[in-house]
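There is one chain below, alone, in structure tokens, taken in the form predicted on its own.
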Amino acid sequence: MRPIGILGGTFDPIHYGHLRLAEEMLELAQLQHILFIPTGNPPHRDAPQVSAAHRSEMVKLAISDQPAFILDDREVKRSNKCYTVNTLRELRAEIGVSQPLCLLMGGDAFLQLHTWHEWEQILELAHIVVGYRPGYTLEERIHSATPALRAHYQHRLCAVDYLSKHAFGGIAELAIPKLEISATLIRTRVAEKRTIRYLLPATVAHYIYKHNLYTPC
């Protein structure tokens, strides 16, 4: 059974770095589709600069031309803190226990996984698929992680074909070229009235300008 991918984030705003990562993982991990889940009230970082409604709409615009990318706005509708483990529990209840789920993330996020709420339970609900730069593997960096996270990494590391044969529990690594684009860069350029062309889809750029997002008060 082909897995369903889950890509969460503030998407403040969504850009080609997010989209290229998702496209690569869709292909390399042989996913059915990917759910883009904008965070409503993130517990691990400062509040996003623009509202959840704006961020959700920008994701919707950015993924509109890829049928395998689907907006899931459940977190932006919540008023309380949004924890990944709770979202995964909801999804698991909806799709059943046998459907493989893959939580997609970058290497930096994975190395901070131990700071997430009930992080060990995540692997009882989904696989984790980690994207890293070619030639710069997670194995070379895992020594800096906590002993508990290192143990999970060492015992659960798996090949891609494991993801479709089991519903959860594996950690797979994919070499994915990284685009040097960040949401911070885009917000800064908008505030400085510099071009953001080719950093994100034109529809998203138009939305940002139309609604005067990221401009100084």
The other form holds:
Amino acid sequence: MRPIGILGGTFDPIHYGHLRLAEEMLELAQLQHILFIPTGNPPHRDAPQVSAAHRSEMVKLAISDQPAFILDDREVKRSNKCYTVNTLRELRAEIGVSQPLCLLMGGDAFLQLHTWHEWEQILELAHIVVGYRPGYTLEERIHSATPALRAHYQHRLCAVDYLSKHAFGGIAELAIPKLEISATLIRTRVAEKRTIRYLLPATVAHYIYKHNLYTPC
Ligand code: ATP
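Given the form predicted on its own, corresponding form predicted together with adenosine-5'-triphosphate (ATP):
Up next: the whole complex, starting with the chain shown before.
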């Protein structure tokens, strides 16, 4: 059964780094589709600069030309803290126990996984698929992770075909060129009135200017 992918993020704003990661993973992990889940009230980091409604709208614009990308705004609709593990429990209840589910993330996010709420439970609900820069494998960087995360990585590392044969529990790595783009870079450039063209879809850039986002008052 082809897995469903999940890409969570603040998407403050969404950019081509996120979209390329998703597009490459869609192809390499042969996913059915990817749910883009903007986080409402992220537990690990500072509050996003713009409202959940704006961040969701920008995701919707950015993915409108890729039918395999779907906006799932369940987290932004909640007023309480959103933990990924709870979102996965909710999704698992909807799709059943046998549908493979893959939580997608960059290598930097994976190395911080031990800081996530009930992080070990995540692997009882989904696979984790990690993108790493070609030439910089996760294996070389995993020694900087906590012993518990390292142990999961070593026991659960799997090939891509495992992802469609099992519903959850594997950790797969995919070599994906990382674009040097971050939402922080885009917010800074907008605030400094510098160009953001070609860092994100033009529709999202227009939305940012139209609604005066990321400009200091
Ligand atoms: P910020 O600059 O505000 O910290 P960000 O651009 O890193 O934001 P997030 O919403 O925090 O974006 O990231 C969501 C997911 O996308 C994470 O798993 C992260 O590793 C991944 N990601 C972000 N930027 C890139 C990129 N340029 N290439 C590949 N993956 C990325």
